[in-house]
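To begin, one chain is listed below as structure tokens, in the form predicted on its own.
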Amino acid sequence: MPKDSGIGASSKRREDVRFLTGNGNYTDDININGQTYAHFIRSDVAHGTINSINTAAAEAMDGVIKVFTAADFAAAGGIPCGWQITDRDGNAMQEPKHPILAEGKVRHVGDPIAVVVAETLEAARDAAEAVEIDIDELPAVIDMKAALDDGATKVHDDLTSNLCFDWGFVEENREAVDAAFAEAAHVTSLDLVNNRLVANPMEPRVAIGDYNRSDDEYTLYTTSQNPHVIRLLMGAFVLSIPEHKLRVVAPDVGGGFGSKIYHYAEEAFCTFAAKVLNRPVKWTSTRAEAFVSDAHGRDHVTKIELALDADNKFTAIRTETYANMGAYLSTFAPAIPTWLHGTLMAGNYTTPLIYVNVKAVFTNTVPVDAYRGAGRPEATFQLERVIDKAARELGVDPAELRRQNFIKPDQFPYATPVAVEYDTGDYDATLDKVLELGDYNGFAARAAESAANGKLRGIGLANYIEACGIAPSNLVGQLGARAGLYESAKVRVNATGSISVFTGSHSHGQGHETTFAQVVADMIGLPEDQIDIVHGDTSKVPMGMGTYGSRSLAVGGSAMVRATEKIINKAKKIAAHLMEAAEDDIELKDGQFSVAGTDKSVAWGDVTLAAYVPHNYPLEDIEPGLEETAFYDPANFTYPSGSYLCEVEVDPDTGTVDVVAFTAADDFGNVINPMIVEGQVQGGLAQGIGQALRESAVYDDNGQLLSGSFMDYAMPRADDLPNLVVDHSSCTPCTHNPLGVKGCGEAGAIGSPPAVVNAVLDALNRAGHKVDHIDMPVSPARVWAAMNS
């Protein structure tokens, strides 16, 4: 029987009342006495020198307060970048200042150049076309291999070159990959992109800061998914603000997906002017402004080669990456094509030689950085569209080529040759699960009736694995990070029992006030009503890392349940000396504390009640209150895996791609909320088809963006969506975190795109077209351009 309550139950989204009501409190939502309106004003041209900003005319204008430049900034520091990564002949990344606003020369479209501060939003946005701005239009270099040629536009002059870093993993592995290869039976080699995102959570960015002069203390509220981060990066490295004097607040937020990770220019701007002005200072994108100012995703050109042996065993994998770093990093951009691609090039598979190299470039284009899945579904697709190319050229079922190669649960724990270490996982059971659920066998059947119907069906296989709870620190020190990556909690017992939670965790749309108290609820056997989850603000919750990378149970609900388990500690003692009994003899259930092997017990607020009112208490053994904290540093990564089958549908005619039945089996360890992963895993899904079948931010040779807005840039519809059927039955809990979980919240961006791919390719040659690869997003254009090429 489903549980009703407490881990393991489908317990009702209880945040979702005040959502679906209208009833949110979102940064946008908060206006504060005396505020002012900012507008930016963002660079036309992708690249050039600026000669002059005129602002006279504007800010003579009615209701104009300030017209800022770069010269306002002048003391400022630049936006940080929060890792460094080290190439392979052992030298730094070349990391350029990122300003506040343009200094010198402008970098991208969107590059904020002025920003008009004034009484209202109408009269900032009218005098932004009274300030005159002489720009001297450069070159722009967009193509990434055309970036590093001799000669090429340098987006940055004071670099020796367009390349961010030249990175080599194992390094030591590189000559014996090479003779894998060059002893190898068959070799199966691919050239593929993984097309350029936009985020477009459904809520754009805002910030709005604060200054009291009365006790010199700043406010900044913020759409982001770690006000923490934001604190430290803007104070210490940009506005030189102390920490105690620093508040962040990130309250509702709509929707991340990775692009409100990062520490953005319009923070730090908002935050300085409010004490220039003495006035909250309120900026709000629009929707074409987040085009061009919120960090994009993906954008991977890459050759990668699959050697295998005689028995079609893979031997060894070989990789060559460029990835677009834009006109400048982001907060996180260098770890995403290495630390978090490269060491996921073993996938679900055996193969004992890896080598991938990455060349980091910088192009006057907006900055890229993690996007729902950040590097792992860059890995995946690569290896799971070379591992479905070999298959069909050695003729041999995709599934079973697959499960040859396949890790096996008795080589747990498994030490991988690009330098992670996997604690548990059964590939085979969620392979099994994804072929049975999706009739793989029936498939034939389905075909001849799609042929009947003039239309070609296929079905494509993938498999992923990814590496999520970045952890634990001293690693991510070692490989470049610049932060910790704990998490924190803080359990405050009130006095009548009630429950109040502080995580550094921060939820955008995840579940985290259900699925949070959801944990604390059944390790004590409370009802969930009675626990109150509070985040996402620097002043009320301990120091904490926020949410990204599938981290907030298994690290933020980790640290949860440390904290309760010392609440739990104390509560033994309080409820031993009421009772007159050993400590060691002290059990909870339900909320009941009771003493083994009698009828004795007493009641959670009971006990609760004394921890406040110590009238018959210890004081000598135990101090009063009910309130504890702890951080937690996980001791690996976690490794969730899983399958996924894909049908579509091609109309030869025109080429267009019906995904027609989709069905994922994945692995996330331990669940918690089963409702709640099935909507995660869906939510992916539909990104993952997303990026498969439409959507791709494009370029001209002019840096100038031609997909920047919705006209043009194809998100995905109901209507591109077939039934998804999602199981996590085949899950093997995680070893090293205390639930047990591995996290959930990317899988489905990660494992559907080579799984769609997969099933086109699937589709054009059942029907005779021999097509090797079609580049992402599989327009109807190019599916037909490959059937008639």
Second form
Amino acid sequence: MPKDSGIGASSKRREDVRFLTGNGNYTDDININGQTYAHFIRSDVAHGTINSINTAAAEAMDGVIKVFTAADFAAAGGIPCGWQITDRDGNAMQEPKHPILAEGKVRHVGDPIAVVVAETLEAARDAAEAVEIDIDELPAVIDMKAALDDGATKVHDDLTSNLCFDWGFVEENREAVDAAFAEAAHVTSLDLVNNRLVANPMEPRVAIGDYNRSDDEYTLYTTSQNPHVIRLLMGAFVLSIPEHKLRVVAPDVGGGFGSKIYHYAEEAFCTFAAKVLNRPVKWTSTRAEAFVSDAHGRDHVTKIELALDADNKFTAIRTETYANMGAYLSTFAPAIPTWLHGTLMAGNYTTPLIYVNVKAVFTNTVPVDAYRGAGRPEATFQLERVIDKAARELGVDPAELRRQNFIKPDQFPYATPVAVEYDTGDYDATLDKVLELGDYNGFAARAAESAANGKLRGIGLANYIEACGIAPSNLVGQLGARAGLYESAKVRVNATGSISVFTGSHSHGQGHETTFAQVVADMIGLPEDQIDIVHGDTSKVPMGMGTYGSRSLAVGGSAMVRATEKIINKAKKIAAHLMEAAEDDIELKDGQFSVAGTDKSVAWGDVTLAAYVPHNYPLEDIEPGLEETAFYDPANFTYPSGSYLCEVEVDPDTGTVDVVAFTAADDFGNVINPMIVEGQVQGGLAQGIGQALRESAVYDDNGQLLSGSFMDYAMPRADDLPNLVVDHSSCTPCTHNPLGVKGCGEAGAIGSPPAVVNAVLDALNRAGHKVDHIDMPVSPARVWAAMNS
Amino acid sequence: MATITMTVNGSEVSAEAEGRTLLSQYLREGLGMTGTHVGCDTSQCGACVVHVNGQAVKSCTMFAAEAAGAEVTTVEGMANADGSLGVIQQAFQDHHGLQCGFCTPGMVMSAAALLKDNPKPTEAEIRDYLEGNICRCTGYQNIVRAIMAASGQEVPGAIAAE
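Given the form predicted on its own above, I would also like to look at the protein as it appears in the form predicted together with the partner chain.
Up next: the whole complex, starting with the chain shown before.
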């Protein structure tokens, strides 16, 4: 019997009402009296020297207030990078300056050069046409391997080369890994590309800067997943604004998927210009701008090798990856191909020896950073592709080869050879579940039916593990993070008993306002509507690190539990006083405090009222009021896992791939709101299937983004996707956070691309086409070429 | 600049607009009705869908001046008279047919147009009809379920909210 409220209930989302009635408050919906409009003039070449910028004609035009260039930002810092990687030789990565507006050179199409601020957006756009910019175009470096050639054009003249870092992990294991390969009974090797993607949340980025001269305070309204991170980076490193004079507000945000984590130039520009002009400054990205200014994702070129012994046990993994950084280092860019990728290379398996080499490369392209999954999809894709190839080479069932190498339930906690310790899991359980739900054994009959219709049917499996609940601060500090990754929560109980929870997590589609309220309601025994969740405003919420890496419930939710526990402890003291009982005898159930073994009780509201009207109150022992704050720093990552099964039909005449069935079996530990979890997985699957079959950010040799609009970048549409069967009944609760939760936001995007590609290759090989691999997106042209080569 | 007058959600309204002002811009900036969203600049995403004289229109593809005198319905006009959620809106909430909410106004308006022409669409017909509306969050499945439910049809395999 499903619960009807609290933890485990599919409570309806409270945020939906405002979104469904047009009453959402997205950043572009905010207009401030007297606001001006900013239009960014961006480079239309990938690489060039700026000879001159003449703004005189534009500044003389009607409605134009000022045209800004880099000269206006001489005193400002560059946009900082939040993570430093140390290379194989112990040296720090190469870290170029990332100016707000281009200084002397442009380094990618979309690099901002100048900004027109005008009374209207139309005036700003018109005037932009009159800004004369003389650029000498330079050769662009686009291909990562060519960028590392001797004599290659350098993206940054002041760096020694285009190599940001050459990272080895675990460097000490390298010789042992090589030795294991020398002794292997079988080695499977695979070269692959993890295609470059654009996150494309439906809401484009927006920034509004506002400055209050009377108290010297700045406010930035921005489409951010983590307003405190923006406040810290922009205030401390870029504009030198003390944190107490800078408020950052991220109101309703229309999706992020990683792309709204980072501090962007437009945020710093609008904040800075608001003071210069003493007027609010608003910038709203067009979609065309978003394609060339939002950080992109993925873009890895990898060689992976898998060594097996004579019993088909995995004995070693060796990888070499080229990871594109783009032209500048985005906020978390260096962490993605390293600590969020190398540490996941053990996957769900007992492989004892692993060596990961990553060369991060600067190119004349948009910066690359985390996109839903961030490093973990890249790790999973390689691993699940090479295992599938090995199974085909060895003539064994791909499900059984995986199962044979699983970490078994009795092996947890399990320390992998890549520095992480999985706390819990049951990979057989999700594999069994997905094979059952997806009717793995009934595939032959379905394949025969497809064949009768002239189609090639294939089935593909992939397992995944991810590290979520990012992250233990002391650990990530050792790994180069320039931040802590705890989360905050403040629980304010009002006199009449209703509660406001202020969380450092940020909701931009995940439904925190509903889920978080369910947790607090459950702990105290109150109706959910007595609890309000407040987020996204640095002036209201304690310093928090925001939402990414499937961390909100595991870390933010845990902070909220801790703060609520403090509230309950104090409320019990008050209740004990009111009932003249011992504190240890007080029980809280369904919003009533009672004395164990008696019929004495007081209601939640009586206790909260006493806290604020302390006439009869133990003032000598406890303070009035009922408000508590907690900061939660996780002891470990969480490790959601699962097994995904995809079935495709390939049209042999055209190479068109149709996903006809997709089944996901996940283990997220405990689940607060099953409906929301199901929705998160469905959305992740759509993005992963999109990556596998349709999406790709394609640059030509000159650095022009060829797929720079929704007409060219193939976002999945409703009729591109099948019904997705989603199950999360497997449950091994996280052992180290109070809710036993693991996180579900990224799983779908991590596990699905290899399942889809494995299915396509299965279809082709069953039909007699000896095809080892097709790079994503597995387009009709690529499939047709593979079948006909 | 000229004053453009039209009927929006049953009320006659006027605002200044240039010849190049789009209907989406007129609604959002001229009238301050920010329920209609703009998610692209190539008329692909469908977040801006409204009804003009009963037809579903991407309001970013129409000049405000072209809609002068027209009857326009936006997402703000889709609730019941008492302010409660309309049938389609309620189905979207019941079936978790939205996450970030940004594409939602267009989805609701497209769904309304579909159900007007085809009161009992099949799942395939719904998916086909939504070709002009992009959602990045949901994978569309719960949007399809919501529209099935709003049409009074059974929703196979749905976990409806409590």
